[in-house]
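One chain is shown next in structure tokens, namely the form predicted on its own.
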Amino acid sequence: MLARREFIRTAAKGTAVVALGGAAWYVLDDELTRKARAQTRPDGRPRLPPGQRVLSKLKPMGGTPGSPKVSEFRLRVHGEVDAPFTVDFRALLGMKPVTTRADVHCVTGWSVLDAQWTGVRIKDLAERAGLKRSARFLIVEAAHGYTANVPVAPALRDDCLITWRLDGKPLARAHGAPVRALIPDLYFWKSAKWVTGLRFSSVDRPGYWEKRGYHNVGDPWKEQRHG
């Protein structure tokens, strides 16, 4: 944990980040960073949260992968809902998919801007399940028991998805194939990879990283990196 915290503190100091054993470079773009820092979001916040620099493309961030086979994929929507249900990959693709662009911000200090994502809105899945008024939190469930907790309000925004395409291509396994969550206004660890379920809860259930010292909310504009 201490080593990871040191990495978070120092990740933005270099000009490039190497990943995959030297097989690929993920370059920090100082010009894009400068431009993004001068921009403002529609909600009045700066486009680039404090402490972030723009990366040229999405960087794999590890984790224990789930199965990439679409034939094995199932998404369970359950918890504080009236009509829990489970869908396979084909059924998910048939549930009013949308394509949107969103910036994402990693707790280690990099951001990717204008990534194009295709998926189903979490709010549409919640509506189909009959979300109860008692639901206060969303627990994103993923392979091998990984979870990430998110307050319901930010999880039901229009740009929050269960997504299977990135920039027009199917997700790579390193990015969560076949399906991951996208919750762009929170640090990217909340957008769990290899998703298996959405569990709505009346009480908070801190997830994998939250139990290991990460902030329970993870707002990038407040730099909520650690609890």
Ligand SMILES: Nc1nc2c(c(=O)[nH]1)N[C@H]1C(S)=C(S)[C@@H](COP(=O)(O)O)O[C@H]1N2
Given for the second form:
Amino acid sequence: MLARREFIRTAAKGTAVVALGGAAWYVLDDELTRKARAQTRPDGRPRLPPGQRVLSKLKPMGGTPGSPKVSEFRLRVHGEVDAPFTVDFRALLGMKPVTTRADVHCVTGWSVLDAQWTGVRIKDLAERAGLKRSARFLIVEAAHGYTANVPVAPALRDDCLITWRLDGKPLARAHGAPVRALIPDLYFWKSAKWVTGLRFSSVDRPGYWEKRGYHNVGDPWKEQRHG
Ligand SMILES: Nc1nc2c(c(=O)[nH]1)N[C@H]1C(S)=C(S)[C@@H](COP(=O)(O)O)O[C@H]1N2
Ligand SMILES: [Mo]
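Since the structure above is the form predicted on its own, I would like to see how the form predicted in complex with this ligand looks, so please show that one next.
Starting with the chain above, the whole complex follows.
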């Protein structure tokens, strides 16, 4: 936590952060940042949330990986639903996958623009399970007990996915293989990697980072970084 706060402070001061992880470069790109700051999204919000700078590509931010084996993958959709169900990888692939472009925003100050994601909409999974009106929060469940809480409305937007492909390739293990959640309009810690379940709940249950000082909602345009 201290290390992360230190990194946030460093990034906020405007220091260019260049990390060398294995053979891959992750570079804060001033040119792309300048261009993105001049753009407006279709919903009227600025393309780049305040205090963010564009990183050349998605950087692995850690966490304890689950099994990368598709044969072991299961996703359980449960909680405040009429018909809870569990799908394996093959059944998930059979559920109307979509491919969309989305920007993601890490609380540490980097954003990646225009990544291409393939997956099944959380909305479609919720519909199949028969979401009850009493469901007010989605608790995204992942390997080793990691969870992230999201109010139901933003979790059911069209660009919120359970995803297994990034930029045309299977997800790398460090990015959540075989399958992760994607909730692009909230800070990226809500996008749980190595996802195992979607639990709908009538009561809020702060998750892993929310209990460790991050904001309970995490809207990047409101800079809801810390609670
Ligand atoms: N299961 C799990 N998911 C997780 C995390 C984690 O520690 N465990 N970290 C979160 C955080 S803080 C961020 S910023 C993003 C980073 O995703 P990336 O490593 O693919 O860039 O994953 C999120 N999902
Ligand atoms: Mo993060």
